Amino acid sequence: MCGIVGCIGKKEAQPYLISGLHRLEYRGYDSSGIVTINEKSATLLRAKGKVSELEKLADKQPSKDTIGIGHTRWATHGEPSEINAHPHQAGDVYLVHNGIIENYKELKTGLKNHVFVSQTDTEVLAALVDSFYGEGTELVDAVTQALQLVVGTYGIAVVSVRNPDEIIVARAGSPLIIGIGSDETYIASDASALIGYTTQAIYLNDGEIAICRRDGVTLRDLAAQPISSRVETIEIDMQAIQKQGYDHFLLKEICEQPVTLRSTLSGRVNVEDEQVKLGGLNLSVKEIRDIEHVTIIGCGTAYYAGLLGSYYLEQLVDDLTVDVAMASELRYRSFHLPKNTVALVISQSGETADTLACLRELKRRGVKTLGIINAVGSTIAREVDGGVYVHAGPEISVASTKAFTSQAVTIAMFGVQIAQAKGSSAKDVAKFIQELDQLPNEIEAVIKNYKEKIADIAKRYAHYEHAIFFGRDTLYPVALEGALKLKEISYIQAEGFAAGELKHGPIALVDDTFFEVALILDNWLFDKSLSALAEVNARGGHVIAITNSKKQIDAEEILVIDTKLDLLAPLVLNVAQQLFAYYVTVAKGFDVDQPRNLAKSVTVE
């Protein structure tokens, strides 16, 4: 969600801070700000809206200071405004914050010496630090004492005019990365802000505080005890976070899927030997064979990928039970899991707050946890017992596309590995393995051969206010994902349904303000799918049918996707949906990559 940057070195700080905030725009935000300091004064700049507005202020008020922090804010407490934007000031302390301070009202009542001007919980934290920052007190000690009183989540960076040689950073539930340069130290909440400045980084863990200086970093915990640091290599390159000629990151990421899928499958699927091998699971063959139940946890697109993956697990392994849960709900339920359960924890960013909370509760109960993660070095990736990086590369657009495909494929590979360990016949898994190998080429063909037609259809349906997506079996999760993509970037109110459920209520919605997307596979449920379509047509529906069938289908618009796949055909049809949502949004003239009110990495409840 919110983004943090900071730097201390020999070069002017403002250019890095502005550049870093531009890099973090994809995370979603509504205002931004920076502060740079020296031993005498501070230059504080804040603006509502895009980072470009902040950049205009920086052009008018340039600073030669070599230490500073910056922030992009996604509003939680208080409306989007300049006064609520970070950094917040208390005395000569300046603080930026990702997360939520749950007990800020209680803390605020005890801070009588500070005049509050914003509606935020963050200003309370800044005032709390300032209240401990008396004569002879080190800034890090003031921060430590303040955080010992805090309930909630935070990633913070703190500077003070009284101490122009240090940035104090700390985290609890909200990611922070410290980049190690030559006589320079950088701070960011996302590795993308560090690319081109350094390749070496320290990933902070919860409960850690870092004292960042020009010549290095010192770590300690909330009890002021020293901690050893581990420097890791950042694996993202500059090209991965650039548009490379595409109009939008979303289109780039949709079109990257053949390449990213090959990365997901590489070294894991052996077609000749008809074997799948996922490294990093940290499970023996016996432990895999003994799995009786799989619970899948995720939010949003990750949840839908898990739901699709659950169908594949059930198809592959007869004696396996599977459930899929929304992390935001599961974390507060009194749930029970049977013995020999393995949990699949799915998150593109590896920082999703609700998913992380579920992971920690599952581990507390002794459940083996496996991560299906895209972001290397993320919190969930570090805390799971084992897992798989999907290697989809950075997703800059808020709407997730390539991660969904790789997540669903990874669950299917996991299912194949369980089936093999349990002794299923080669015939039962061979078709999955063959289709996994063919999937990148099939998706490549969709993008190449159907992009223009999909763009044309999208223009003709972009004026509608509402949409219904429906499908059966494996196409039900795909319908949910298709509706999510359309609503989150085009703002068309869209819902996904199981086709058989339309007549139990949703079909009442069908009128001329709606269009419908019918997802239909030419399989054993083809006739059942046509029945649902006929019910919509009978009520005056405006149906776009997306199908792999060349049989007669009665719809207002028919998009026939020619694919050799059967089991994994839903993932091929989903790419068509992704392109449809993209081109509808372009036709409506909205910001494709940064839709309103949304954030890429949801690190708060």
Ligand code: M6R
Given for the second form:
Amino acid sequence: MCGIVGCIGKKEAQPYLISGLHRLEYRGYDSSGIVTINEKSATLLRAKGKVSELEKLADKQPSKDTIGIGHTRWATHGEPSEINAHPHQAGDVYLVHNGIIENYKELKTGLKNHVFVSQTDTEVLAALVDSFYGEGTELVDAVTQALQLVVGTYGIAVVSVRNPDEIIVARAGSPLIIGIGSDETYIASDASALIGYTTQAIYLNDGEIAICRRDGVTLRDLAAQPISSRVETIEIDMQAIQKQGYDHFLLKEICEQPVTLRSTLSGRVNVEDEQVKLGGLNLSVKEIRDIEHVTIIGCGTAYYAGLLGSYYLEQLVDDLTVDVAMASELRYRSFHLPKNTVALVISQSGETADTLACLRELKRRGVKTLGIINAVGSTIAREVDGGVYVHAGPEISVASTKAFTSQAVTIAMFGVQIAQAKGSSAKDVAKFIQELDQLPNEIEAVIKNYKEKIADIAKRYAHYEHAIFFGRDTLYPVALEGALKLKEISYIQAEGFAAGELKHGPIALVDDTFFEVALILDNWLFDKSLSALAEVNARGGHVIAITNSKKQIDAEEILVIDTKLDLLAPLVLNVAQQLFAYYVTVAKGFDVDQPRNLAKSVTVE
Ligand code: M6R
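Next up, the form predicted together with this ligand. The previous block was the form predicted on its own.
Below: every chain and molecule of the assembly, starting with the one above.
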């Protein structure tokens, strides 16, 4: 949430700051700003709106300074406006911040010498640093003293005209990466801003402060004790963060699912031997065999992937209980877990604050935690006891698509591995393995064969104000996900329901301002699904049925997806829903990749 960049070197800083902010814009995009400094002055530029607005300012006021920091904002305290945009200034100090300073009101009362101009908690932190930055004090010491008083979360970068040879960065709960170049040091809250500049990076840990200079980096902790640095290699290529000819990242990410899914499965599913092996779990076969309960945690789409995965785990393993929790709820619940529980912590970004808080609580209780994470090197990936990278590649569009598919598939693979360790459910295990292997091709066929038809349907339904998605069994989580996808990018008010629940209340909503998406599989629940559909039809519904069945179905619009799959067919139907949400949004002319009020990575509560 919010993006931070910075650089100090021999070259002009402004081009990197602007390009880095463009790359991080998906993390927040209501306003942005940069400051560059030299020993005499600072050039502070801030603009409301997208980074392109800031870029226009930078074009008019180019700076030759070789040190600077920048920020793209997702508002927490104070409306999106130029005055609330970062960097915030206090005296000689300029500061950018991700996170929330919880005790900012209390801190503010002690800062009588600063005239506050914004409504942000960040300006309070800038003023606090400035209050310690007296004559003869090092900037890093002023930052350290200020942070010792802070309650909350932060990733910060600080510069001062009095010290044009250092950027001070610090982290507690909000990611920061320091890129090591030759004669250049870069700062970014996300590795994508570093691609093309350097592949060598230090991932800052919570409680660490870094002094970034042109020729290197020194790490220390909040007690000013030195820490040895750990340089790692970033393995993301430039193509992965570019649109590659697609109109939007979302379309690219939907369409690349056959490829990303093959990466998820690669080296893990062996069809000939009918084996699944996930490396990185850090569990012996005995420990896997002993698992009695799996608790799954995530937010948003990751939660829905977990919910779908829970159906798969139940299908695959007889003597296993499973529960699924929204991390934002679980973190404040008095929950109890049975013995021999393993927690699956699901997150695309690996940075979601609620999910991270649950992970830490689970670890505190001694529960074994496994991550199902996309972003390599992210905080959750680093803190879990073991886990699996889903290898879906960078997901830039705010709406999560390819990560969902890879996450659900990874849980299914985990289920197969538990079933095999326990020696149970042999029939379904073999079928799952076959279907996992075929899934990339099946998704490829949907994208190739149905894109145009879906775009046509989407155009005809884009004018509706409300939508209901419904499905049974494994299609229930898919209905929830379909509704989330549609609402977050098209702003059509959409809700997902278990088909059997419609008659318990939601069906009262059906009128001509609604359309309904009925998800139907040709399986043992087919007739039950038709009953729910008939009930909606009987009340004048405008139903689009998305199904793999060639049998007679009565709906206003029918999209029959030809697939050989059975157990994993929900993931195939989901791709059709993803395309539907995309094309509805295009028809409505909204910003597909950066929908209003949202940000990609939710690192605040
Ligand atoms: O990075 P995470 O997977 O932890 O993110 C969880 C949610 O914030 C995310 O899935 C969100 O709901 C997406 N905007 C959904 O498309």
